[in-house]
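The form predicted on its own is given below as one chain in structure tokens.
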Amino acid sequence: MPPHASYTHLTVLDIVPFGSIAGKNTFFALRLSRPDWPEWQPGQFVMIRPDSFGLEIPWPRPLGICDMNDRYLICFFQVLGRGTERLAQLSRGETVAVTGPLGKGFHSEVDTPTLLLAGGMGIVPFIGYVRSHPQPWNLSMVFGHRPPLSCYPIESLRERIPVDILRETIPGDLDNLLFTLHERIHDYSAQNGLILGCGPKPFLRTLYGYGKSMGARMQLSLENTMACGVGACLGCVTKTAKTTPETPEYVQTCTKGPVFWIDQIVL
């Protein structure tokens, strides 16, 4: 197990659906007891397997990790198949288990222009991230999304930042989020500020591109498959920047990630 991570039993304090699409709930937070743990960060993640998953669903699911306070930790998730569909039926007083803080969070620099760049469920490690942050005054956040709006926990950001927020769903709102990214990349990268994307693989791409092309200083959080966490089963390896075609050099995502510097890796 990694350094800091521990295993732990967790009592479920409340899970809250947001929004709905077509009247079927679909996204959901899921609020624990507080874990002993020292420290954490914002990006990183924990493996949640509740009893109720029985030999049926073997492996545990990573969650990203939303907020922890002093009293509960969130976590923030869509129903997508078997196991986030058991999730969504959990309730309160049940126990799951919980294996974390995993992985590495997002960088930091308190008196620097920050750009959060999120994609959809890619808005989760930001929640903590803009709450914990000393100086939010120098955060701002682009947020790009196809679902409707309340099936996110926009409004704990823009009480707090300014967020520029896109829907997608006709062609032309995705070349007004491409451009809108590309633009507020450059105005980043022009004054040496820090920018942090996370979403679904083709945002993270799109990220990857301006932000190799600008010479940005850009960290990115992948949503890569993970089935054990902590670095064993190798399901979840992402192509590093060292890659030749003779020598391909891959690490694992969920312990040298999920995030990752731009000049890192090959997207």
Contents of the next structure:
Amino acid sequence: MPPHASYTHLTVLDIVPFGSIAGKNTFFALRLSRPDWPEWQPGQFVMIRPDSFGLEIPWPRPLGICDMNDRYLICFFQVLGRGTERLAQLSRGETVAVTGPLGKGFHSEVDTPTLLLAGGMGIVPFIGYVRSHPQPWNLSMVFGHRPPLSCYPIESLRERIPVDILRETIPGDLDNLLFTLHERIHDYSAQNGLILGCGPKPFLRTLYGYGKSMGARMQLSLENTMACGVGACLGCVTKTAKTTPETPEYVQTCTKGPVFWIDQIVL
Amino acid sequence: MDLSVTLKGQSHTLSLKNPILTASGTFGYGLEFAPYGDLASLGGFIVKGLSLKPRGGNPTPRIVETTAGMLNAVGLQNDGVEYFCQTTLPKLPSAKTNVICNIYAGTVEDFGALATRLDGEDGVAAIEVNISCPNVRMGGVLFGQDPALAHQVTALVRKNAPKKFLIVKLSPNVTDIALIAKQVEAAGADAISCINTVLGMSIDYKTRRPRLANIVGGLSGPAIKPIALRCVWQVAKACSIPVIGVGGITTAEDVVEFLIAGAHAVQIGTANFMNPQTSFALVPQLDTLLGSLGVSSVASIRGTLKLD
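Instead of the form predicted on its own shown above, give the structure for the form predicted in complex with its partner chain, please.
Let's see the whole complex now, leading with the same chain.
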């Protein structure tokens, strides 16, 4: 249980669309008034619920924390369904209910070469991770994506660390991404570096497979459907490494994760 | 305002400082919600269903959001009664509020064994018997759909847990809920919770697949409130023991509707997911609402449905 989590109402400072696909904006940076949190970690998330959900949309939506400073909290989201559609309709001055910071964030070792692997929206937690890292020269990133690069808040990262950007538009691009991921994970695990990954399930499964086979020190941030975000509904569970076909063992992604070491889970 | 409630059962009495309880499966073991409110301010909380042995639960996906509700097929994932008694229970504020244990088993005998185990735990104020979970194979909702089995389970738990206030949680997935309620009352229950989730289903039309791994699951949330109100009203008319209303409550107005239908107390379920402070906030909100209605106590508005 996160000791400092709170439920509070925050004011929307602005909501900024990023990029567009077929003339439509589906990626948004949501800037909120600063919550009264004593501390937070990159990789943690919030449950966010605007009044417009009413009774029709019961669950708040889990959004990864992009970054926070002494003035505001930034979340970044993609419109994928009815909940995020309504989030995208928020306007300046409205308030939203926010529970957080929730879950366990990414591990950080200041002096260790650290490889960040982001697929699409998986870039979100690394914005704050890179910004707050005391020795950013130890960090580098591979970013794989399909929608245009303008959909993602990548500029602040490129100012601080080297980022290999690989866009997947035709089937051959995927092979290139997989090759690059394999090579880089191999390099970092050979020097006992730290490897952190976040992205969609197929991307994470790839990282998991490479990481396990190379014995890498790797953490992955999982994304699952959540109702509560506080460990009660048991909906967001993921299988632990101790699971067997006869006796499945699940843990909550929201409270035991969302960031796990790869030897804790099976993907 | 007197918010206190006395649940006067057949062999035991349970005192609540207010009628707000939390529903099993929606509030963890209480501790998950401690950052968001004072657990001791609640009338009590009902912990996630306990089984005799640890249970891994169902495969995922286990939950789906629906219009004004949600489906779940969690399959009673829990660490088992022994782990709960040794590790979790000592951390719960049993001296300050009612810690109620929800129990589930696949056989009548296992229900009896759970009752025996919990009867010796002073920190447990009451037992709520779940004869209505729709998500577990090997029986599951069966106990709550068969009047004779419902009687048998209730009678055995009553016999094996002589020290505990005994609540039985009923399923709405039956033809005549009052019939089951009367059997449970005849078998010695002190109170009845109604209702558990309503069996439902969700399909993804694009993939033509069910959205739950379990195919079907239990519907909860505001969508089922009218069903719950109807069941509370029918059971309260049919039985003399107290009824605890549960199903889709999100506001103090909802609470008062259940009281008018005949409920002595209520449980807050899915609304805990909407906002982790819901149950805590409802206590003062109910106080204010009852005051504005010119009512001096919870007891004085109970069962006051006007039919003329």
